[in-house]
Every structure is written in structure tokens, then in C-alpha cells.
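The data below hold one chain only, encoded as C-alpha cells and taken in the form predicted on its own.
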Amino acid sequence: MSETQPSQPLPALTASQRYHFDVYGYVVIENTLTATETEALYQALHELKREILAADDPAKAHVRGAFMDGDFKHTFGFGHIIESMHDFLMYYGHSRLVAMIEEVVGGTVRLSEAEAIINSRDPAKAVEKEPQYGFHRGTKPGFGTHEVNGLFHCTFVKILTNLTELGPDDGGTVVIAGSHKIDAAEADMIALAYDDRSLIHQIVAPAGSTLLFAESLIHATGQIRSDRERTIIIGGYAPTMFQAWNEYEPSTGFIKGLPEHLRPLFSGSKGWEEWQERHRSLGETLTT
């Protein structure tokens, strides 16, 4: 994986995959990484995985920072893994992800949560032939939103890669499109996405792709109906002015180990009077 530079390329979204994600508050970027790299994350969150699970308490286990909660059965739910294993810090630190990143906020961006889920399908439970979800969102139109040249920001932002393939059955995140940009009560646009489920999109996506949204966005895990594990790994990202999201702070150690050039992701350093504001128009032509 590339390290991420200081400044990023725009745009980082062809003009079509920019249009869907201000339609839709979501957009699915197949590919994003290749097989070999898609493969090292999987294999250093299941050694994560092992590591934690081999603590006295796993409930309260820290290693290299990184925390586990779930029911440790179908459900292992992973917390600030930033500094845990090399290739997570590749990972968040990834060139084109951070483009992208940075474009749909407006403007560049530090790590302010860094995620993963390893999740199956419970037997003891049943299928669901119309699933109710977990839906939530992380901040609301007018408040964490804004638009410049005609096109919508979010000042935070989520990625969220699988490292497993999801078809229709493996339980891919959910989301009621449009909600975005929709200041109404959260409980009646669910209510609606229940009475017309074509509101309700799911990712279906091949390995290695990554799902950029708005958290605005109202959204949830999808229901497991496959006998296939869900492993996917996730990025919050917010303006350098924001802090962490709790717990997720990097240590001083750990942010004085990254080459100069890296500190700023990943410690919000530059703050308020660094900020760099950056818009695109929507006729502008993918960079590469």
C-alpha cells in the first residue's frame, strides 16, 4: 500500500461515483485494493484476533491498544487497531482512500476512528425474511453537513473495506439512501424505509472494495444469512480541527514513531490554522 503525501489528488471520484454518493449519501468503489494487500489485512485481524482472545479477560484485553468486544462466538468487534499491526497503519494511511476522503469532506482530514468486524450468522437465531436493523447515524444535516459548488460535504466521514466478498447473503451494510440530507426524525424516515424497503440499500461488493459514506447517512449491519464470515475493516475521518472519537487518541509513542509526513493523519496536528478547504466541481475530471 502507498503512504498517503501531504497533499492529495482531486478529485479523487470519477464525476459519476461523485454524483451517486451526493444522491445516494453512499458510493462503493470496487477494488480499491488488490488481492495481496486485501489478504495481509485479513490475516493481521484474525492474528489480532488470537491475540486477544488468548488474554486472561479478552473483554478487557488491550494489545498494542487495540480492544475486543462482541459475544466472542458469532461477533468480535475491534477497537482503535491503528497502532496494533503494521498493515493497519498502511491501511488508513492509504493514498487513494485519503483522496477520496478528503474530497467528500472538503478538505483534509485526520483518523478518528479505526475499526474492524469479524462477524458470522448465529445458528441458534433465525432468518429474518424482512430483518428490522441497527440503524444510527453520527451527525445530522445542517450540523456535520454543507455544500459548496453544488455538491454536498460531510465533516465526517466513514470507509469501510471487506476483506471477505459480499453477495446478497453475507450480510453487508445497510443504509437508507438518501438520508443524508434528510433534517427530519430519525425513527420516522426508518419507519418509511420499513414500509418501502426499496429505500433500503445494501453493499454487495467483491473483496477488497470499500464503501465511502456520509455519517449522516443512516445506517447498520445487514443480516447474515449466508454460512460465510463477514470481515470487514473500518475508517472514521474527520477535519484536522476534530479530535478522536473516545478511546481512539493515538498514544505520543506511537504518533513520534510515523515518518513526519504521516503525524498530521493520524494526530489532528494541524489543527485550526493549518486547515487546507478543498471543493471540487462536479465536471472535473478524475485524477490519476
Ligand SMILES: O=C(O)CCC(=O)C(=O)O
Second form
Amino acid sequence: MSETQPSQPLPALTASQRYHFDVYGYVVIENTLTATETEALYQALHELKREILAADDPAKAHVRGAFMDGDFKHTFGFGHIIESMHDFLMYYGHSRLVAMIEEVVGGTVRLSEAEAIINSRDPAKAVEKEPQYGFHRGTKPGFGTHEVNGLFHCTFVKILTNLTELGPDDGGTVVIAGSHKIDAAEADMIALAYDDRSLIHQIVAPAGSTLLFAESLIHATGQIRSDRERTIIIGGYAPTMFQAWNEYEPSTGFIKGLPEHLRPLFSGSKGWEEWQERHRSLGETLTT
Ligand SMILES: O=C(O)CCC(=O)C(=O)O
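Since the one above is the form predicted on its own, can you give the form predicted together with the ligand too?
Following is the full complex, with the preceding chain placed first.
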């Protein structure tokens, strides 16, 4: 445990961004990545897709740790991609993004999931006016959330960055706004959101933008109504003493080969003893 985990600036969100996150459970920060970074990640992900599809059995293949699921026609879901392409390190270790995550977690974090999705509309399926979504959440209010200085924190937070432009018809993530704080039956909240669809917010953003959200927020993949393919890259983070998601623990060889400053973030080596709790108040001004 000799590596240093760099201290990220706090606050990392403006007061308005933080207020939006607290009220709705998410905030979109536009253009967090440059056009060059966005393109590099897009190319790396599509190259990984080609490599996995070239394997004898793509559904069982592991390419430098990464695997793929989905229907392999219109949906390609990638798991544990962190070891597979050098370009992904730039995203998962991106200091501005990590600073935003640490702010809403309330302390230092580790990577717990590195995933991606490439999906497009299945032309054989009709576009529905009022689609049903695969709504879910990864933690619960009370168990995975707390408040300090009147601000909301969650121990499981995701950054989802769209590498292709997301217009209103391009299947951006949908969320049930405000559900991150509601400790009620998920089925009841999903039903009430279908009754009043103004409660379902859909992400629309230029390529290279990041959706930062608490995993206690009920969310799902949106419905693609256009002919455009969507490519997104997703990172899940948790306090340093948490485990990675099942099958997402990085290999020892991979961690050893990393630049020293990235090792604690990707391995969780700071564990319990060196976890640093950090909080802001709403009135503090941005330091990034
Ligand atoms: O595809 C999306 O937009 C949502 C992804 C998702 O549900 C997740 O990361 O848990």
C-alpha cells in the first residue's frame, strides 16, 4: 500500500450541477472529453468489438479480460474492459471525472466496473410511443446512501459517457427522476412513472458528455428510434474498501503494469485504513 492516491479537487461540481444531482439523482456534464479523446475511445471500443466477434465463440470469448453479451446483432454489452485497451485507462483514470465521482461518493474511490454498450435499433421491432424500459438500480436509499451538510451521497456511482451524439431519438439513458432518495418498492415507482412519463428523464447530449448518477437512481437504456448507432462507455466506482463487481476485479499482472498513480484507483489497495472521507457544502465554489 505504498502508492499515493492523488487527492482530487473538491468541489468538482458547480453548486448548480450539485443541486441538480441532489434533486434528480443525476447530472449531465457536457463535453467532459475532447473530440480527440472521444474519438480514441470510440475507435478502441469498436476495435474490441471486432476482436471479440472474430473469436471462435464470441459469447464465451475473453479478450485481455473483456467479454461481451447481448444479442450480438443490435446490442453489444461489454464487461470488464479495463485491461483490454490502453485508451480506456485515460477514461477510467480521468482526474476531472474521478473528482466528480469522489464528490458525490463523499470520499476516495476505486473502480468497481468498466463496461460499455454499442447498440442500435432492431429494424424488425416497431418503435413504441410509450415503451417499457429495463428499469433497475444497483443500490438502495438508506443502505447505499447518506447525507452530509444536507447533501446527498451514494456509495455506488456511475459515469456514463456517450461517444456518439445523443439526440432525442438516439436512445439516451432514461431515469426516474428523484428515485435515488425514495425507499419504496421499485415496481411501484416504475408503475407511477409510466402513469406520468414527465417523471422519466431521457439523456440528450453532444458526444463526449458524461452522465454522472447515483446507482440508487432507477435507470435503464432508452429506446432508439433513429437509425443511428449508440456507443457509450461506463465506469462504476465505490469507496476504496468495497469489492469490484463480480468478474470485474483487475488481474494482479495488470495492476503491476500500471503507472503508480493509477494503481490504488483501479485495485482498491487503499482499502479500509487509508480511506479518506471528504465533503463539501453547497455554497463552496468550484476549485477545478
Ligand atoms: O444503456 C444505458 O444507457 C444504461 C446503462 C445501465 O443501465 C447501467 O449502466 O446500469
